[in-house]
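Shown here is one chain on its own, the form predicted on its own, set out as structure tokens.
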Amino acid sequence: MIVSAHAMAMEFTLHVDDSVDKDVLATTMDHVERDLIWVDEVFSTFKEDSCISRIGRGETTVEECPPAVAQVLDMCAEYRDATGGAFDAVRPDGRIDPTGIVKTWAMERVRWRLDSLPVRGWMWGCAGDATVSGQGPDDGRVWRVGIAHPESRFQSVGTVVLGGRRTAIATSGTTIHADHIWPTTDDGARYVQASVVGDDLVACDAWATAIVAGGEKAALAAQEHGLDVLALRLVDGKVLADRSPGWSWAA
């Protein structure tokens, strides 16, 4: 069964087994969609009122802003030192914009409301962004992901397997939606696509951002943190691959 929640201009999903009760789940998401349109108002770009857009502007402080604020800006900087400054949550022009894992974060936050779910796993994602938990729907063990065609969200480029150890896979480009992007890279070095697979969803969305901005540096040092790395370039309108040695297809 796949059930929605609509927030931040975009759809998440959610997968489970038929046997789940349906007002049970249908009062879980109805709490979900609210704990994520409360993310938008608060961390939005697009909107004037955000906590984000305000500072961004000069009229509040993250200290008046709720402490989620602080706590979301605290993991970017430590995003940036870890990635070398590939990921950061200042844009050039000096505003503030924690977009490349509020998303994440987002998801993350309400994972607690998925977890009491009389349900023997789930799959929670959106916009190429996954995390699971428990048994998958086929074999009882493993979930299943695709990863979009880096110039079109209709075809795939390949699927891989979540599960065990390996929960979480986040997917950047800069061909659909790149403004949280800011490369510290050459053109010759970069990717326009990289997928992080590991067992964290945020660690992997801010990865994943870092390699499409710092390139083949950043795809080693996402490996060095133990995470698992498909980096995608794009020649004479080809796709070409760089992946990490644990990375694998599922069959």
Contents of the next structure:
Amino acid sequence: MIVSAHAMAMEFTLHVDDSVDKDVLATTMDHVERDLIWVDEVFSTFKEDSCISRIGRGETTVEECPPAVAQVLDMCAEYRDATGGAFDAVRPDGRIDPTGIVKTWAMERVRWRLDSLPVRGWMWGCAGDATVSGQGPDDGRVWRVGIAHPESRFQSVGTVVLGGRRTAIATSGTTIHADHIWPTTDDGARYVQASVVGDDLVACDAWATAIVAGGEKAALAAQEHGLDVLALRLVDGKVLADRSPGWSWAA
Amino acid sequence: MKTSRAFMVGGAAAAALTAGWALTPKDSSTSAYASTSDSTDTSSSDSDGTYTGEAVQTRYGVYQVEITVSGGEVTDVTLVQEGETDHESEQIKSVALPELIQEVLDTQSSDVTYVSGASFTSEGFAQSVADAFDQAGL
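So the form predicted on its own is up there; where is the form predicted in complex with its partner chain?
Zooming out: every chain and molecule, the one shown earlier first.
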């Protein structure tokens, strides 16, 4: 069954097996939703009174905010360095904007709550990113996940399997796809969409963003961090994929 | 085409998909937000007019929508600003690197529990729409 939590103007969905105790599930999801809403109140760049907005206006400091703020900003700095700047939570105008990673960070942050559910396994997803734990509903007790076509999100260009140590997948894309061709340049290929599979949703998310921003070099660098990569280009209406050797398509 | 399992579980999941997948804004906006205006049960036409939402900055650029209200219902939603890819943060360290394997992919129908796709614009787009609705008093 699928239940959901609403926060950050998005819907977060939890897939669990039907045997779950409905009361326990409802209580857990209530806590999960409150956690997500708290994260939104602290980190939203769309809310005038969030810590991030107030830091941006110079009205408060990181030290005066909840410790989670320093934790997320440190994490953003680590990913900026690891990706050579392709993932960057500082906007061109100098304001801090960790939006790109806060959602998946918030999802990983409630993992302990989901793991306390009396279920065989779960999948926790939002806006095309997902992480799993335990056993899945599909053949082989895994989760089958489709990779969306860059221009048509209800069609997929392939299927991968999550389970075992491959517990997370994140996909990032550019927002203008139609008639947009990204050629290979001297700097390497540029991509309209990148999916990253690994064992940490935040890392997958940061690297997927980095690959869309930074192209082929980021796609190669992600592999050095133990991640599997699928990066897509559109050429003459065809979807051309660059994938890491470890990326495996499900039948 | 065989629909995926996630698509067949009814209303709640359909809403999840709409919110989560952020269909190409121009395709999804009219139907998605027209139905929102229905649920507000606004019968007066005091709010008729055109409202421009807040311009929302995202990693990939600025998003801004404009809604047209007629007879108390939203009749059109258009994007007046669409994001552009930020080319400013492209420097990557050059290091000795692993390889990439190239292949051509076709769309396929398959039975899956989830679809992984990009949706970064959803927040910015939703925010701008919400602001336009506020201005229209809907």
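Only the largest set of C-alpha atoms that superpose within 1.5 Å between the two forms is called the rigid core. Owing to the predicted nature of the structure, the values given are computational and were not obtained by experimental measurement. Numbering follows the first chain given and starts at 1.
Engineer: Taking the rigid core as reference, does the Cα of V235 move 2 Å or more between these two forms?
Structural biologist: Yes: V235 shifts by at least 2 Å between these two forms.
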